[in-house]
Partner chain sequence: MSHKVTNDEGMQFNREEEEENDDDGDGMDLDAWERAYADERSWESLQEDESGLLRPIDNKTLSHAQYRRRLRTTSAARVQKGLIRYLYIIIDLSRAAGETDYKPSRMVVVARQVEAFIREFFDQNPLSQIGLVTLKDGVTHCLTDLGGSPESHIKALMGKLECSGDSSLQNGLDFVQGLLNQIPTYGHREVLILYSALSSCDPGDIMETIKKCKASKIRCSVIGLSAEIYICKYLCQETGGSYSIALDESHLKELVLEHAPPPPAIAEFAIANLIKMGFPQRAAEGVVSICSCHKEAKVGAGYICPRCKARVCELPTECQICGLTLVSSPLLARSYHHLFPITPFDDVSPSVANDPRKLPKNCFGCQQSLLNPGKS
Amino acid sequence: MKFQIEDVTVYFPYENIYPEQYSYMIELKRALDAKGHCLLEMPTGTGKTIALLSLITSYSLSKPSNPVKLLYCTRTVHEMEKTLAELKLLHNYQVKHLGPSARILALGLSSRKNLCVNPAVVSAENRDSVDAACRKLTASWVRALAAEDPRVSTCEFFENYEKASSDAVLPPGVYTLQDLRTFGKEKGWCPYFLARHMVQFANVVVYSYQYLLDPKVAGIISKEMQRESVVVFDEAHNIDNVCIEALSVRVRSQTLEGATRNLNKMSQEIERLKATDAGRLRAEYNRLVEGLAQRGNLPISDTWFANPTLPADILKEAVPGNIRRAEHFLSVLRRLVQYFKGRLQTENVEKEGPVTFVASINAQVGIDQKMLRFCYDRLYSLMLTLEITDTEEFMHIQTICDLATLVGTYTRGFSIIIEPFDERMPHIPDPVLQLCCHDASLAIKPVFERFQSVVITSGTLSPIDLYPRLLNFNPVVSRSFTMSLTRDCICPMVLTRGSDQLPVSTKYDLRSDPGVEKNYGKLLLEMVSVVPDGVVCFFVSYSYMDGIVNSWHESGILKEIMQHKLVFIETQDVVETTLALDNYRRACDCGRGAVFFSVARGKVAEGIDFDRHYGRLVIMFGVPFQYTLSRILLARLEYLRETFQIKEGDFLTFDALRQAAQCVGRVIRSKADYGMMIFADKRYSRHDKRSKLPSWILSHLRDAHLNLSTDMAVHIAREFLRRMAQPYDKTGAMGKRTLLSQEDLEKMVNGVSDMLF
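Structure please, single chain, the form predicted on its own?
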């Protein structure tokens, strides 16, 4: 269908549209017109992705003289593929209506591991090894050697891509990662470098958050993007954590040992160069005198991670004199590694700010702030001069320089925390030095400044007013949408006590109470005997899940549950969990029914959908607070209180409830779906906790369902399931329209204009 929103003709590839998709598009267009940023919360399963893509591509088509580019950021490769599949459908629809003029170029960009087609390279086990194997075949000096000596191996796909030079382009169309690999194999070109090259010409780019938020990656991939771009962060409820991780560094004793090995290898290389090719070291020295900006344009295959900090003014300065000579720089790094080794030998927890840390480095090993600030770029320059291709092996020294540069650049928003052991296992010494970023706005600030519109959207952004404070920006539109439903297909309940009227909670003092464990077990047992198909349970942590499953096993409750349904458990091993999920789905498909035990904040809670019969009930055992004694968390809470006036309790509750909402939101993935949500903890009955859940869950939470015991919950579940089994009208009778056709929209628009005049 196609319809007008003010001056834009929107092409939408389905026959009908949900009312909330239409309102979502109107709000999104307001933000684009104002060239500002927006926060939009839209329930899961209401077609958020297609609404975003339709409006932004149609908006671009309506302004051919000044089209906007769309940078769509997802969290996982799976989500990236889903987004590109939707876009393909939309693109075909637009081309059918508008002809060839609507053709666009859209592609997904991922790491070499997901795009490489060279069998010798892609067979390596992890991402870093694939990157290193690729560099060994494509670095400019390796190719120069190969030109003289045919025995040196290179990558035929990269060679063909280079030969094609300006002819190596992607024709218009929408390319998933699989399409790029297929195209690369057909042409014999390298899909990874082709995609990297085409990103600057594409109308739509779908890639991971890190490509914009992690300055080391964004400096290479995203620096070419024009200002007239719309950036979308999808499923962005955890965006503050992604920003913080991008600027945090950990150093363990293994890192320091590895760094020492790297330094020894580099000094051998320097000695070798002095004897064979001293001119190369001299040329590097001269280049550093002029400043780092004079690096010139490097070949694409030599680019490495960019500087982890953001200010561009560093590049205009010359590198400090005492680290220009390669051997001097290595001796500075040696002293720095030695200093870190000394700091790790502490027996107490130490915490300090960047300023005192830098002063202590200067006092003890004579390295000042300016030298620290240039460490990363100086290392990069040296690795190019020494022609080092095995970047994986040199990860350790990169980490050290990464930390040095961040500490030398930022004076606030960070702390250095040194812990001699993990406090959950105090008898095992495992010292770690952590540079923790507390200010999420540091990593995302350049994105807000550079691009005209940034859209932050997810199914759980409540309370929506906290995000502008955490990320330090002013949205022009900030809105939360509810779900229009023809029947009440969501049934949330708050369970506060067991059948014996004892309160249930995972509060620390009640957590290991045998009465609470028994009541939780009885609740699950009663529910599996009533609810058909799949039941998903979320626990607050792995250790709590292990403990409670153990006690259920000993008391025989688990055996009784197994008589009704099979039980599958998420573990910290990805392969085991994937296998458990596959078998869980098979058990649901064949009618045997199954229960899946999972953990809030785990892999399953974030990205796996339990739609239709795979999830008819989800039980959240407890409130998933973070480990509140963690020193990193305490330092961050203190920073938030002092800088943004966010109280500790408010932030912790907000964080726990966005995780709980994320977990229970897994069961509803479309409007034809139905499911029950049980919040099993007496703390959910308190208004200050409950009010932080998203409005689309709260609007279905009746007062009668707020303070239930197990037997009342079972009664409500029976009633609800009986009601859901009745046939119903999907388009929405009784004046509740949940599917709008083109005529309905035209009537609405005309009705509005009639009311106006």
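Next up, the form predicted together with its partner chain. The previous block was the form predicted on its own.
What follows is just the one chain, with no partners and no other molecules.
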């Protein structure tokens, strides 16, 4: 269908549209018009992605003189593929209606692991080793060597791509990663480098958050993007954590050992080079004297990491004289590593700001701030000079230089925390030195500044006014949409009391109370006997889950649960968890029924859907607060309070509730689905907690369901499941229209346009 939103003709590939999608598009359109940033919350299962894609592409079609480019960021490769598949459908529709003029180029960009077609390279086990294997074949000096010596192997796909040079372009169309690989194989061109090249010309690019937020990667990939771009962060409820991760570094003793090995190897190389090709080292020295940290325009295959600091903060100065010579630089690094080693031997937890840390480095090993700041660039230059391709092996020394550069550049928003052991396991020494970034706005600031519109969207962004403060920007539009439903297919409940009417909670003082554990067990037991197929339980942490499952086992509750359903548990091991999930699904399919125990903030809570019969009920045991004794968290809270005036409690509650909303949101993925959500903690009934849930959950949370005990919850569950099992009218004939056709929209535009919501 196609319809008008103000001056834009929107092409929408489906016959009908949900009312909330329509209003979502209107808001988005206004934000694009205003060339500003926006924050939109809409529940999953309402077709957020297609609404976004179809509006933005239609918007750029309607303004052919100044088309906008769409940079769509997803969290996972799976989501990337889904987005591209939707886009393909949309593109076909647009081409059908508008003819070839509507053709666009859209592609997904991912790491080499996902795009490589060279069988010898892609068989490596992880991402880093694929990257390293690729560089071994494609680095410019390797290729130069191969030109002389045919025994040196290169990648034929890359060679073909280079040979085709300017002819190597993708014809317009929508390319998923699979399509790119197929295209690459067909033509014999390397899909990864082709995609990286084409990113600059594409109308739509779908890639991961890191390509924009992590300065190390963004400097290479996203440098050339024009200002007239719309950046979309999908599923962005954790965007502040991604930003912080991008600027945080963690050094363990293994890293230091690895770094020492790297240094030894590098000094051997330097010795060798001195003997054979001293000219190369001298050339590097001269270049550094001239103030060029890098070798001018590098070929595409030689760039691998850019400076870890943000583009605006990189110094445009010459590398200081005392680290220009390779040997001198190495000895500086050696002293630095030695210093870190010394710091790691501490027995107390230490916390200091970057300024004091730099001062103590200067005092003890004589490395000043400026030298620290140039570490990364200097290392990079040296590695190029030494023609090192195995970047995986030299990861450790990169980490060290990373830390040095960051600590030398920033004085605010960071802190250094050294912990001799994990707080929760004080017997095992596991020293770690962490550079923690506390300010999420640092990493995302260049994105806001560079691009005219940034759209942050997710199913859970409540409370929506906190994100602008955390990320320090001014949205022109921030709205939260609810889901229009033909029937009340979600049933959230707050359970405050157990079957003996005593309050239940995972609060610190109640947590280990056997009565609470028993009440939780009883709740689950009652629920598994009335809920069919799959039930998912979320606990606040692994240790809490271990404890409570143990106590259920001892009291025999677990055995009773197993009479009704099989029990599966998420562990920290990915393979094990995947296996458990697989079997869980099978148990749900064959009618045996199953319970899945999982942890909020775990892998399952973030990425796995429990839609349809895989999750008829999700129980959130407790409020998933972060581990509040963690030093990193405390430091961040302090920073937030001082800088953004965000109270500790507010931030903790916000963070806990967005996790809880994420967990329970797993259960419903489309409008035809139905599911129940139980928040089992008395604290959820308090207004300050409850009000932070997303509005699409809140609007279904009735007053009568705010203070339930186990027996009442069971009764409600029974009734709800019976009601939902009845056949229903999908079009919503009973006065509630949830699907709008083209005529409806036209009528709406002509008549009262604000009758929605």
